[in-house]
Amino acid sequence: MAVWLAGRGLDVVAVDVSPAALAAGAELVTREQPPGRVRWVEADLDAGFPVEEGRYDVVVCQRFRDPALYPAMAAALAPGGLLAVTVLSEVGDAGGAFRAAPGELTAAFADLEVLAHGEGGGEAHLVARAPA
């Protein structure tokens, strides 16, 4: 995702817990994009959302669920910024500790304008915009 966003002219802060994943991403972006578009940050989201100075035009969180981080993710958005979240879901699956309850994402981000949302097949996703 970081390489794709950088390829569309965005400056990206890519966060992952895995040094190997960060190195692979850095290698890919070096081959495909102008230098300086992506800054790689090793961080564990279990320790919190790594908020930096300023706000972001786009926040993407894929396959990591911690409802305690939802407020920080929304707060990190610039006015009019987009949030894209995909998590495992109880909807269409047996459930479990790491799966979102039905309606969890829309309830958690109720202060944002929901542009797209879906639940099913064990996955939930949401795309929403912060107020301008």
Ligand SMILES: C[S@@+](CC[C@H](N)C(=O)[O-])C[C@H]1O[C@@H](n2cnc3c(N)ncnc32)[C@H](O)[C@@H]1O
Given for the second form:
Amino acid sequence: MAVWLAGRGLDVVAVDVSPAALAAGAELVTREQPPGRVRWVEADLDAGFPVEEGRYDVVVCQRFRDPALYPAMAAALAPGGLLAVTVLSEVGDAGGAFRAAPGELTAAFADLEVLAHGEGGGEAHLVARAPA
Ligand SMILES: C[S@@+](CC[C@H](N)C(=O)[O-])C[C@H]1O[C@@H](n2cnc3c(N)ncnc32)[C@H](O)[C@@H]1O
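Alright, leaving the form predicted on its own aside, put up the form predicted together with the named molecule.
First the chain shown before, then all remaining chains and molecules of the complex.
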């Protein structure tokens, strides 16, 4: 996702705890040479969201779920910034510790303008905009 965003000209901060995941991304950048830049940050998100508040035009979190991070993800958005989140969901699945409860994303990001939201087939997604 980081390289895809950089391919559209964005300067990206990509956070992951795995050096292997970061190295794979960096290799992709070398191959594709996107117009935007990617800064790779090795960090454990269980310890918090290591980015500045109010700074980012886009915040993307795909298939990593930690409800404790939801407030920091919203706070990282610049005015009018876009948030895109995809998590595993209990909706359409058997449930479990790593899956979002029904309505979790819309409740967590109620202060944002929801542009798209869906739950089903074991997955939930939300796209929302911060107030301008
Ligand atoms: C299911 S993969 C999703 C990867 C990518 N976002 C995608 O959609 O293809 C989950 C990612 O979260 C990372 N991850 C897991 N626990 C983490 C943590 N505590 N802090 C930071 N990254 C973590 C893993 O290393 C892995 O790259």
